Amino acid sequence: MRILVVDDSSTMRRIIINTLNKLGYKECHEAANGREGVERLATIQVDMVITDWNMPEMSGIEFIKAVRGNEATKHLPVLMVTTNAAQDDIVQALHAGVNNYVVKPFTPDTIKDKIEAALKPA
């Protein structure tokens, strides 16, 4: 499975795709922030991605809302990985398009099964 990872720390990125190496998701890509996410979704296929909330140029909402916005991706399950634990937010996240969301910091087991749930069928 192809995953993409927006995330403008890119120790965070290390992070997250040391993560899903260790639990056999191979192939990452990553972006340092939604408006790069943007562009590399027009020139790689991914299967899944996995966004942060807080970045610079575009926000991990407004990524979404273009993710959503677009006929060839708005089909990808979307997890938001994030320091923003407030119910609030995380509503805000699920209006946006989310499938799942992760509060930092995260275990490996919390990410595998927030990607297994983003992944089931509606």
Contents of the next structure:
Amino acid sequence: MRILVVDDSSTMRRIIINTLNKLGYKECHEAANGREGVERLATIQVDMVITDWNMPEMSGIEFIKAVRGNEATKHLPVLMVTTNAAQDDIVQALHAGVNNYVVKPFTPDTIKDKIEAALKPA
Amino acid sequence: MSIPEQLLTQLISATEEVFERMVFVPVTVGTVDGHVSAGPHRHVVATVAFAGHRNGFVSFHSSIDTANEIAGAMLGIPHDSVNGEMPDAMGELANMIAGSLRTRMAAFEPAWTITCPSVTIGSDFSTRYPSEVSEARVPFTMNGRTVEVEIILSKR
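With the form predicted alone done, generate the form predicted in complex with its partner chain in the same format.
Up next: the whole complex, starting with the chain shown before.
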């Protein structure tokens, strides 16, 4: 499975990709913000997107709206990984179109469970 | 005004959780000190401010060697291979501690807004605060090294 990881923190991208690799997801791509994520999705094929919320240039919420607004990517499962975990934050993210939500700091088991849940047919 | 006990308790829990899950190294909390030392030090300070129901900031303090060790642990690389990655790692560490504290406190009061992190690295510098703040510094021991998490709360 191919996964695009979008986060402005290079540290967090590395932690997420290390976690994905340990879980068996070996083909991971990176983008440093939402705008770069949109550009990457125009040039590569992925099966899932994992994105941060707070990023420069284009936030995670704006990025998800762009993904959902594009015929070629609107079907992609999207996980949001963020420290924004108050109830209002989660409601806003769900309205924007995320399939599932992971709160930092996370465990590998949480990532595994959320990916599997997001991949299940509705 | 002192730092509310609930805020300190949640700050300690948030820090322990971040180290356990993202640094993969447990920390042991020490005695909370209400007096913030003024330096000078040769070290790293990563800060995230918050505003809303409460106003202030959370800072993570460590030596540069310890910061490199933490960054290496987060990235899954030897600490002596850490080079330019350390500032981003320290900013993310502070972001997760402050974000987790915000989430925990949102169970009791309106959620705050937090800022993006800033990281100061250097020597022979100190930080001063106006008298209108409350302050506490919580020491943690990690692999025999001491790091500190500081919280500053505005009285306004």
